[in-house]
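Okay, so here's just one chain, in structure tokens, the form predicted on its own.
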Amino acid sequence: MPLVYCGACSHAPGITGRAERADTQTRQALETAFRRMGDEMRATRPDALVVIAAEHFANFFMNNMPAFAIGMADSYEGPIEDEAFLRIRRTTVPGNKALSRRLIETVMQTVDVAYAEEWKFDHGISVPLHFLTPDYDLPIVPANINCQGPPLAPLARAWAFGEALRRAVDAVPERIALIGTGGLSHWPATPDSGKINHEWDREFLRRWSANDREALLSYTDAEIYREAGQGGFEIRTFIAAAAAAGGATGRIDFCEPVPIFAVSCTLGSFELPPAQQNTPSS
């Protein structure tokens, strides 16, 4: 069944862990945008949510770092971070092992993807879910892209991964929503933490909302590192979501630089054709 929802959002740990240190009006607007995204996603009546996140060394390290991985379990635990730090209570999140396996098998036809029957959610997934599915009642299919340890898969491969996920979603009878989560420009865990290149972010989002494949794939990692920091490598999750949208154009629902969160907090979604959104579940 065609994809019923596709979007992308930030996942910075400060969004929950340092919430009170942000400007009150900006924080409230961000949280409202997150909840609105959750409402819109749930209105499409998805049977499961695919979350494309960035690996933060929570599940994989340099002794075993797949470019792409998908979880294949009936439940997951998260967040892996200390609850007092992230301010999200550790819980069990439902998955769907059988659905994950079917998606993985189709993705494998065109993209080499690892899979894991054990998976710990970190802030990259837990922060978005905290707002989008606060009752944790929607099965999650986690997917990770290595955005942390070079050599990184080329942006074109991130696009191919998104296309492969879309083909897999189209091949199953379930109604599937998909979001990519990551940062735009940011310099986490460095002396430059809190620095934001908002001009670079806006240009990337212009290309993203236009779903301009050529422009999105024209970045080099050297340019990203120079202009957007090592955190900027996480645009791979946004690019995969754009590919999964299948040519649909998008809108930016929120984008504000929040230095205490160390990133331009961003939420956007693609305008999928109404027929895809309203097709009844089989």
Second form
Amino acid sequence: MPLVYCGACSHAPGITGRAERADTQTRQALETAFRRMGDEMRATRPDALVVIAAEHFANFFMNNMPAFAIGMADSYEGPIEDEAFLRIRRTTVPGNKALSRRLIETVMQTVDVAYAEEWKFDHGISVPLHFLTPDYDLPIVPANINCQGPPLAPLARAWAFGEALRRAVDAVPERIALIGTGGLSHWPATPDSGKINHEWDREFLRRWSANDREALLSYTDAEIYREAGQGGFEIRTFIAAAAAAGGATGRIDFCEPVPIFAVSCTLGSFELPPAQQNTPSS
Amino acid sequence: MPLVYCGACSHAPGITGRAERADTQTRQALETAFRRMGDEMRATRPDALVVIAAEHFANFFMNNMPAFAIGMADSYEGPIEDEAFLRIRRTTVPGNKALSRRLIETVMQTVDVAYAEEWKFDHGISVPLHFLTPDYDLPIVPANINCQGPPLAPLARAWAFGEALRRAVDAVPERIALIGTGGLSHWPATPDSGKINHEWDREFLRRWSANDREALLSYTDAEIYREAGQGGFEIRTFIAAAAAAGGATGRIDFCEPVPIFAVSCTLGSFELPPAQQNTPSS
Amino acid sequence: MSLYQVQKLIYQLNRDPRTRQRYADERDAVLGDYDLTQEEIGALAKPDIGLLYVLGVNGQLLMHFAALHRIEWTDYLERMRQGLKEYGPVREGVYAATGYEGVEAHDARLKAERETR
Amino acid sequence: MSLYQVQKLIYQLNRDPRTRQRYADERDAVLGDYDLTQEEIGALAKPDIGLLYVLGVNGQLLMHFAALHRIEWTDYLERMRQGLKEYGPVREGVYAATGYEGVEAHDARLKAERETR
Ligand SMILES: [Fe+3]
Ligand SMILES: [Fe+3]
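Next block: the form predicted together with the partner chain, after the form predicted on its own:
To see the whole picture, the full complex is given below, headed by that same chain.
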């Protein structure tokens, strides 16, 4: 049935791993906003949550780097990082292999996604879940867009991936929620970690909230790299979520630059028509 | 510049590994045809050979199974199989990383290919090269279509992959040859190994020689599995080669059922316009 | 349900000389790295090629696992046939048996066809 | 030219407890499994985080390699800066440094902006 929830959020490892080094007020406001997003998402009574992530060499390496991937297992483990580094306890997260397979088969009609029968979550998924589904009681369908190792798929294909996921979600009987998760401008794990182009982020989010496909796809990777750093390549996850929202406009629930977390911490969601939230598809 | 050669051939491991168990006359005719194909291909003076293969778990497994992949390295090793089993000496085969990257970047505009900075050739590439480039002096760009582990990409996407490769090849200054390599109907590595549906193969090759896109894409996987076995899924490589030929019609140079090799051993090539073989692109 | 794990182990053995060495030196430890049922462990350790085939192991993986145990091609095919008799039809995957006259009969038929052409 | 091999080793270390154990027990043997230059071997063995950074190792790999050697976050950032001074700009990849005022100065500026809002 039609998608019941569609949003996007940050996943920077500092949000949990270096939590106490941020300004207390900012940090509390961020965590509150994250929990509110989780409440809203779970209030739509999803049977599963699709997470469009941008992982960081936990599963995919240049020996076989898929542009797009979807997990297809009944459970996943995470986080892969040192628990003390990320301050999130390693755990087993439920999946749904049969549902994954049905989604993958539809996505494959238009987007050439790799499937993965195992998947170790890194902070890219574990940080969002820590706040959004703290009890790890909602089955996850992990999806990935390569934002780390060029050559990267063009933004238009990230859009196509979001559209394909939406078609796939709409075609299954389950109630599905979806989030994209990535950073906007940032230079993570470099000497410039903490640098943020907040103006650029605001303009990106303006286009994103308006779900302005043309404006979102008009960035080039050279421009992203110059203005938003190699971390900015992760906007692909936000773009895919916008495509999955099928033209709905978005709302920014939080957006604050937090240098010690290395990004503008961002939470947003799309205003899906109420009919899509409550009635079964025809 | 435009593609200089486009063909397709079988790669069954028995062709080398169980060579002496076939009828001598058939075997000699096949090897002669293979060598002639190599001569023809090399006569077009290619700078590199793209091989669209269907590998058998040498590089890709269900932990991260790409629908389509392209190698991006300066050399490759193969065959991965026991040398005594395949009777092909393990060797290093030249690649061209920079050329691969340029091809991949164009393919990625429309097809979401995984890239691979290492690649171990299995019989799917090593058997053809053993006959076509016995001196291993032509740089290879390996490409793969998942034909082993369902869910598989639909035939229409294999066609799109061939078209994307053709666009990519036409966009580089190098002279590029391309072959697809796979089996037609077969039931390899099962108790039915040796079973061949030669009528089905002939009909497939009729469609292939005519480069009849609609007829080639009209097969369903259920039908292929029933009539041509799980080995028949490899027709994706022939279909991608037909798409890369850009509408040119094909010629079947050899097609004989050889039960001990488990397939109808097949060699064919497309009649590319002579202009494409000799003049630089505009 | 752990066919994925069985196949992953065989994939690693086929691909990776170090895993092969460890499998020769300390097979039980290697088996312990995978999430396997007792039936699967037994089939791998013996090895029971027929049972592995019936469990659904892809032939492109299984034939090399057989070769690793110095099981010759014809013997490999025969063991799969025995597996079908002993354990019933293939339970998973796309490598099911569908019935075949056999290479010799097939060869003879093709030869006859060629002679009457 | 073997940046791929350096990164692959770090990827395996980050991901695979067995490789980490072997690296602790017999580092040279593990290094021998990869096709590395002497400069790369030296940088990995020391470890010279600054040089690895300049060689082009992706930060998402390098930060965990640093953590494996119990190099704390702030120290990790400082070692990359030292690497730039000692060996010059990043030679490959997309993790080049572009200049930054630093987290403290940035924080102070944001705080001032918030107060004047
Ligand atoms: Fe990230
Ligand atoms: Fe094959």
